[in-house]
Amino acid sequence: MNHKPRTALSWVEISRSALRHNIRLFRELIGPRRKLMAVVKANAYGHGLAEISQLSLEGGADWLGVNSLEEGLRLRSLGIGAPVLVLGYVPLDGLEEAIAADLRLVVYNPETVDRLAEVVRRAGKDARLHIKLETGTNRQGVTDRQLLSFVRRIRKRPGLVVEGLTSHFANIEDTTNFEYPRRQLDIYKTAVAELAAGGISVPVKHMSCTAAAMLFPETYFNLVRVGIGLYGLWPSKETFLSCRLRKRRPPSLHPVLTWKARIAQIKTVPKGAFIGYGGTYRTTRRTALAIIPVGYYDGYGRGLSNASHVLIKGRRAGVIGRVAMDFLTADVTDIPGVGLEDEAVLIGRSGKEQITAAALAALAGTIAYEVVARINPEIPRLVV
């Protein structure tokens, strides 16, 4: 089937059965009691947050999670009702936009505390409010010190409800060793216990990520948040690894997206012919190239240059010459028929081929995250 839109030089298309997929996936790893979060934040992690949120929320997801105010406003606009928590930080000029919106929020500033219940006030409704509290990663949060009195400022102002209470994994992913994240699931059940004990129920409880979800039950609580597994990708090496050596079936993620683009120009050059900006390449044979629109502005790395491949028809072309804000150069000398518009894969399969986002990620020396993640919002999302 032909996806291709009209006239968009670049476009994603975005699995609707392959999501449905691993959002089954982890239904059956949480089991049916709790609730799942689909974190949408980043633009779905550049799969496209209108798109995701909507066909998650069809293909069973009970909550979104999202990075910002602003992404919070825009599924409110898009009519979606679900639960949505903002993950990160609110600033105290938006936190009447979020309440009005409905919208969770996680805190953990005096401030955020303190002008909330102002809000409240004004507006007539309650804040639904998730503590941060640290653990080990050492970024937003309050210390497991700090809790007692920061859950006891909120609960004496009226209007704000302690709905949740929250954590997050520091290293969980890239290693096999996790005496440190089980530090850290101790420091969150010790806090549960102390509030407890000090007549404090909460009512959700939520520390998973997709790497705790594939690798801890004793993780799950009653709220288990998934990023990267969503979009059918592996949070890392090890994460896989780490199945394998606790005797756990990997699960069978199905990669979400796919990165397309049209060819817009087909020429030879000769022998000894320079290729891009800095001539970093040098042909050493007559060479037909294949021009691509597409570039580092479109969040295709420059990272890539001269060491990633593209798909057409089915076959690997090199992609030569730095990688340019625009544009983009594949070798194509050995692809027959090769013509203008025709589909260049950039990230997806074509025939028996496939590069995945791990793949060029390895290339450029990141993560699969920030390749998926910098695709430009603008570039048209289609679902398939």
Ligand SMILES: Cc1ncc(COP(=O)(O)O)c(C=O)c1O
Second form
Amino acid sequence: MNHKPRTALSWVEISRSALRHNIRLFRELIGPRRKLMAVVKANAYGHGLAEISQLSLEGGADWLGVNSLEEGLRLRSLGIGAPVLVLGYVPLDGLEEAIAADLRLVVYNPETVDRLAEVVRRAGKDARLHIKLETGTNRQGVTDRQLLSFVRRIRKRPGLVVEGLTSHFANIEDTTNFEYPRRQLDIYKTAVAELAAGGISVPVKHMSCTAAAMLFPETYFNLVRVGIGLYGLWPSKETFLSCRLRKRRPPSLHPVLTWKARIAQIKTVPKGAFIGYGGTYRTTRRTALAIIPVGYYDGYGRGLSNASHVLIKGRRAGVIGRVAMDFLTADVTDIPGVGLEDEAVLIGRSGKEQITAAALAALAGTIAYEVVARINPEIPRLVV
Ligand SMILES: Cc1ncc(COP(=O)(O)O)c(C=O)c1O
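Target state, the form predicted in complex with the ligand; input state, the form predicted on its own:
To see the whole picture, the full complex is given below, headed by that same chain.
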């Protein structure tokens, strides 16, 4: 089936069946009773916030996790009524809108709590809050020593409800040694026990991300936040290896995203021609070039210059010369019959070949998360 949009230079295809498959895998892991949060921040890791949010809920996700107020409001403007938790920071001046839109908030600043108390009083509406416990990531959060007084500060304000206690692992993807996440988990569990001893029970407890969901059922509690795995991507090689080492069968994730472009020009240059900015590539033979209208503005990293491939007619074509702001160049000398506006696959499959986000990440010295999250949000996303 041809999904090429009429005028887009490049486009992203989102596979509904792959997403559903991945959701099913995580649902099987966590069981029917726990809630599954689809983490759709960063434009759903570059996959398209609107498309992925709707498909995830249809596929069985219960909650959505965003980073910002704006992302949360966008979900509400799409008519999405499911629980939405804002995982990132909401500026004090944005709290009123957040509460009006029934967004749940992660909190860790007394200033936020104080402002929320005023907001809910004026709005006559409760705010459901999830306290972020600092267990070792040293990003957002209150420490275990601050927790009890922070909870009390919230609970004494009418209309502020402590719905959740959350934390986030710092070093669970990049390693096969899990001492540090175990320590984080211990701090979290101790905090839960101390709250319980103080007569405070928090209904929604959540700490698990994709790697934790794959490796450690003891991190599930009653809500599991899955990002990268839903998109069919592994958090890292170490996570894959850890599944094997722990004799857990690695789940067969299906990549959800394919990124395609149309070729803008085919031309032949003689042996000895310099290609692109800086003359970083010189042809060693008469060379057929496909000029592809995708560059670092689109999210195709400049670090892929002279390193990656694209797929054309099921064959690999090396990216030669520098990746520019809006263009890259591929060597199609060995691929017969390539024509203007033929498709080039930047991420995904063509015939028997595949280019994964992980492979591009390795070439560019980054992680698959960044490769997909950076795909420019203006590029059309099509559900196929
Ligand atoms: C707070 C929080 N929870 C969950 C996730 C999801 O992590 P993953 O994509 O590894 O599943 C993230 C991602 O960075 C996060 O920041």
